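Here's a solo chain for you in structure tokens, the form predicted on its own.
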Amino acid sequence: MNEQILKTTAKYLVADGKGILAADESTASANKRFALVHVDETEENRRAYREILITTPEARGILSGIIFYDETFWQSTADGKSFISYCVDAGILPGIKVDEGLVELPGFPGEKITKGLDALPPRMEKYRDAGAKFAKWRAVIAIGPGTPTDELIRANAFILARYARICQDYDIVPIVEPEVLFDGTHTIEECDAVMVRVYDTLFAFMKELRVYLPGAILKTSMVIPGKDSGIAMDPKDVAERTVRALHDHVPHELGGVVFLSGGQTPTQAFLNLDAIAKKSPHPWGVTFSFSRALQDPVLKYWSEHRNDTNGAMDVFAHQLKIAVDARNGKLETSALGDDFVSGSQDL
């Protein structure tokens, strides 16, 4: 591995005033979102929608990277320029999701691990040669009665660490994503306890497998109560617990920390990110790697105004501005508009 390349790339991804767009929904996930807003589930529609996000002019100054799904990684704009080339010219680093989805952990009903390690080295070589600068691998950890088990956490942590090391052998920065799911009735205290277990186990394996930590990034959930817990979300409490867990259990030499929105409404995600940013300084760059919190309003608008590309871009530019303000700890709630009052839900 080239440690200097890895470290420089990681720092760029979490640079001041920047953030990452997660546009890596699988075909099935993208089609599910399209179905909810009555958009035909075709490859061309998926391409056209992603083109709006990629080519929004304001994205050039705000996005440090975009995570692609394999289908989108190889697509092009309507005038024939590859998305990867467009990103490079815009100063946006292209990334690629490389996990292949979830499978049951044998012997542990309801708990899942992520597949895709077996064929990963040749795939990483292919993506690197095509221009990918970073990658992402998602593991899923659910909180419930008796879960997550230590075995599930260890299995996912080992896979994430192995993936990270493979990425670095090809000079690609790994984003490791152990997502603690928002779904459930758990309390914020239970989420806090699980998050700490996950961090401790993950970074123990990453060190054992000789992952170069300054050239790796953690993509993490926030410490929040379960969606069905009936517990109100207090951004100050979320920030206090999230920052404490990170500062006490994530190595300070890591290349960066980015947050997923993870089923929160856009308003919840932005308010919580803003509260976390206000508790700086942090030992690493901290920013967003949002999907739904950035995209939901755009998709809703585009589905209703299919010929108004500029209007859809304006909606995305607005979401990006809110995200970067939150990332900087300077969010104005007036910018949230009706969503701040209604708490509108993600798709």
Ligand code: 13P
Given for the second form:
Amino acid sequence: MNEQILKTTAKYLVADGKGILAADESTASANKRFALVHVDETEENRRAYREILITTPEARGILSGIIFYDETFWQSTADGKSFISYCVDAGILPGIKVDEGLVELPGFPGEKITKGLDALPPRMEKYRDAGAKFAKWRAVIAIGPGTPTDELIRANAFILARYARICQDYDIVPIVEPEVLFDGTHTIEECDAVMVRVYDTLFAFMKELRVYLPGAILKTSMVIPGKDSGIAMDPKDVAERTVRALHDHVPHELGGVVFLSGGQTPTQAFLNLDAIAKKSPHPWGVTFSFSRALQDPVLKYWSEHRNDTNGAMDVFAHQLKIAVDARNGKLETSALGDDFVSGSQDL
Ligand code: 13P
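May I ask for the structure of the form predicted in complex with this ligand now, the form predicted on its own having been displayed?
Full assembly next; the chain just shown is listed first.
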């Protein structure tokens, strides 16, 4: 492992004024989102849609990295330039989602762990050789009656730490993503308590398994009340709790912290990110790694104006500008548009 390379990559990903686009929806997730807006679920449509995101001129200078799914990682623009070399030329680091989805944790009904560790080293070598600089692995933690159990949190934390150490052997920065799900009726206090348990367990395993922390990034949910709780979201409270949980439970030598949007509306995600940024300084670079909050308005526009590539790029440029203003704590609320949410991730 080359610690200098890992640390430099991590710093670049969370550098001032930049953020990450998550475009790593699995084929199944991408198809679900297409179906919702009546776009045919074909490989070519998935490619063409991702090409719009990647080649939007404003993405240069704002995006530090893009996370790809295997199918997209190997695709090219319509005029034949691979997405990976396009990113490299644009100063955008290519990343790859390497987990292989969720399976039940036997004995723990309804609780899930993430699979994909077994053949990970040779896959990582292949992605490294093709230009990947960072990777992502998502674990999900649902809040419900009696859940998450400590066993579920420990199982996911162990797997995340194993994955992270494998990445680092290939000089690839691991993004560890223990997503505490927005779904549910829990209160913000319950979310807060679960997040703190998750962070404590995850970083204990990361240290035990000799992960180089300055060369790793945490991708986390925000501390928010459950989607079906009926509790209104207050960005000040969200920021207060999210920042306290992070500052007190995430090692300060870590390489960075990024947020997922997790099914919040784009408006909620940006207002919360802005409130979190306003509570700086933070011990690490803190920024966005959104999929839905950045993409949903673009997908909606493109589905309604399939031949207007420039228009779709303008919508994405607008989302990027809002995201960067929010990550800088300088969001103008007048810039926020109508919300459209495309549905859930793979569960
Ligand atoms: P969302 O921003 O849509 O939650 O996606 C981010 C992500 O990468 C989830 O794994």
